[in-house]
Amino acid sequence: MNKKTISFPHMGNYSIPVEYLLKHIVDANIMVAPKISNRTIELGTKYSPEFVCTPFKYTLGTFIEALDLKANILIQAGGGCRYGYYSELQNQILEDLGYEFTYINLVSKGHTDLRKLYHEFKKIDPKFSILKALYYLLITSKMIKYMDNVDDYIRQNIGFEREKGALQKENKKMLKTFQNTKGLFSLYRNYKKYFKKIKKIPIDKPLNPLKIGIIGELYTLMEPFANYDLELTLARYGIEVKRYTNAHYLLFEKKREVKKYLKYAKEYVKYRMGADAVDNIGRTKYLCTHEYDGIIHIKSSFCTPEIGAMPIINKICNKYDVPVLFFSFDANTSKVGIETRLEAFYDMIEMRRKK
């Protein structure tokens, strides 16, 4: 019988956690899937249904990449939206496309089953240990930790650094040794290290630059290719870009903070809409409020929570006259569209900052 093999969807560089963590929790190999390329939005966009939105259409085309390349096992995080959903939908599809495999969903219907959890990987490797798998998740949890840090300063930076690419530079090379991580000590010894390297890369900031806040759906923001590297097109505006949606935010702090968004948009939005509507909702009334110079609301084709945001984000925005950009990517988004309306978006923060 061949050994079983796992593999799961891309979204940035949560990868290597992903894999850190099953390749010391399970006897299996762990595959990670070919990056997402033209090829992979094209197998995805042909099994899904027309309308259902990009996220599902890239992690199906990472799926059937995976299967390609004898994935056997496949694990899927869809979460608290309708794409909690998806992962009966896209197991059917890949059924009926004939592939045989196990497919397992960490977060159905907005929750997680742990003791369902604990039997799935039972059957992938008898001797899975709760405290080892315990100890790994700690571990995986800090690097995430790190790695948004990390990724939060050079946000904020990477638009102003004297060589270009140097911040990238040394953060890749943080990651690597976070693939090989022993433990604990070594793991924040490392984070400590290449942090202060970091933080050591010339930067010619202004005091006061140009500000943008970029909010909307998870997947979308995360994922760079989703967005056709969006961040990095604001970065050589000369432009500090803050992002709160990351891994950490997800995991460990979304459920805590909705409830505050909630409480301080009141006079917007009462009750939760799904997904991360409540949280950018709250989100621009902040940045609106704290003189960012602009707001990019960033979404799949057909990502209903935030299609209900969006009037409201465009009412607090007027409400406080702060500019708002809105993009909706799916697979036949133009990459000169959206530069062409990003640099004209620059242009108009940059007249009002000047006036």
Contents of the next structure:
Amino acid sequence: MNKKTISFPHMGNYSIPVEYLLKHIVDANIMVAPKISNRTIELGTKYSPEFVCTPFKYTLGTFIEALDLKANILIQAGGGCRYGYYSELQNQILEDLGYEFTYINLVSKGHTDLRKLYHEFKKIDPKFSILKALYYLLITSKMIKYMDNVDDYIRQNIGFEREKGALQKENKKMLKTFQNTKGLFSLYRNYKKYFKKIKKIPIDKPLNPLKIGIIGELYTLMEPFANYDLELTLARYGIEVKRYTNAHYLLFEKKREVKKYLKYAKEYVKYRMGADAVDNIGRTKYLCTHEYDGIIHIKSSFCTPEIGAMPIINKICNKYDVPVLFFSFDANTSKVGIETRLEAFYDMIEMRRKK
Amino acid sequence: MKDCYLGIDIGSISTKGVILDTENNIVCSSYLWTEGNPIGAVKNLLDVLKKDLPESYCIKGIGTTGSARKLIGLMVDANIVKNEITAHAIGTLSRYPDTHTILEIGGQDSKIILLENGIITDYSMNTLCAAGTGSFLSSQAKRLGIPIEEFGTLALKSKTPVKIAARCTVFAESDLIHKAQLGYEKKDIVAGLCKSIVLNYLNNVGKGKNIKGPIVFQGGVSKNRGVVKYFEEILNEKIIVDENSHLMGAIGIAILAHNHKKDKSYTLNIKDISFETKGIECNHCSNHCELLKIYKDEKLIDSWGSKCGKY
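Next up, the form predicted in complex with its partner chain in place of the form predicted alone?
To see the whole picture, the full complex is given below, headed by that same chain.
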């Protein structure tokens, strides 16, 4: 039998912590699949049901690319919407295509069955140890936290950097050191060192720049390929961008925050509506009442929880008179159309600001 | 020498050009078909404008808008390139300063713009679907053998418009054939089509929008009197259609060119300049970017579509 090779889907830069974690807890090759490209989405679309949400297509495409490069163990997570059924369907589709592989589903039927996962990892690596896994999980969670902190800072300032690309360049260097992290302390030291450097990069930011909050469905928010580099495009207009959803939020904060959001926006929403719908309604209220110039809501086509949230978001924005722009991205959205709408949105909020 | 400003609106179906003086009055204008060749269309357009422009005027700024704005902006060296939403709003406000709603139906897209005290407060644009746009009307006019110019007049003659399933162009077309084969009169079918355009527009881009008067209707389809009639009937408001409603985008972008003028004079002699584009697929990485290289006088001046910045 071939050597065991594990692969997993892409989302933003998070392949770095995932690779790091797997590398240290199981004895197997860890393959970071090729970066998402047009080929990925073409493959994914070809073998997906037509009306499935787009993240399904992206991750299926990535799996096929990984399997073609001889990966034989795939890892997928799940969530509180259709995402919870990705695993079963993708497993079936890939089997029907004739690939041979083991499919590890981190979240099945809405829960993470730790005992089952333990046995699955034990099968891959008989020496798999829980203690070691916990230790590296801790490091990985810190790593994600640090990455998200730096990302937040970059998002607020990238539109105003004096030398274009300087922030991203330093960020890339930091991520490179994260890949070879020795332990908690070395991770912390590198984070401090590079964050300091990043903060020193000259920024020409006006006192009161235009500010936009981006909300919506998580995958489309976090994978720049899936949202056609929305954040960078906004930055080029000189807009400060606020985004709440990141991996740390989803993994460690969401459980607590959802309750807060439900309370905060209780005049608009009473029950959880799946995935991040309630979160986004709460955030809309917050953004509307905290002097944001506009809100952009993005989702992949057919994302049901967000479709449910959109009329409520629209209502809140009407009430506070804050402009909102909705985007639905699919596998073949034209970039020109997005740019036209974004440019008009920018013109609009700028005109409103001047008045 | 008097200053003037040129606005060019290059849409999917038609290309519009307008020259304004410093008071925003139209000096001359032109309207012709794009026919899938924006570069050729603009060359012809400038030729026409050149003949019409009195010698005492000197062009001090050029603006481009519409779906080919970027390409043509590069070709004519425009001082401003802007999206059609802003251009339409500015153009309309120059004529009707207290407008509240702009309905716009063009060849390929339709949009609604809401204004309050002269600033855009909300807008929406159709996304994937061509139902409720001019190209649908013109293809159906061809199918029925009616010149598009007479379409609206014919629709006005009907008292009982046929109901046509308007959700989607494909369904609408099969429904239309079905109704024709059943023996309905042509004028009733045409009126039904006009009505379906209106319903589709209101259900699609107009959904959830607060449509208040004064309402200005523009874009090529606003010349269709049948569509105007059904808008008035359904919205129960007076619809203003300017005699230059088809030129509003071009007027708006000419005004913006005026506001962003640089110290530069333009001539309209680009007929002899060769301007070519070449589309290639880059195979250097897995992105497979579709690149468009633009040559002016056989010299590469720009390339678009590269994700990595190699070109």
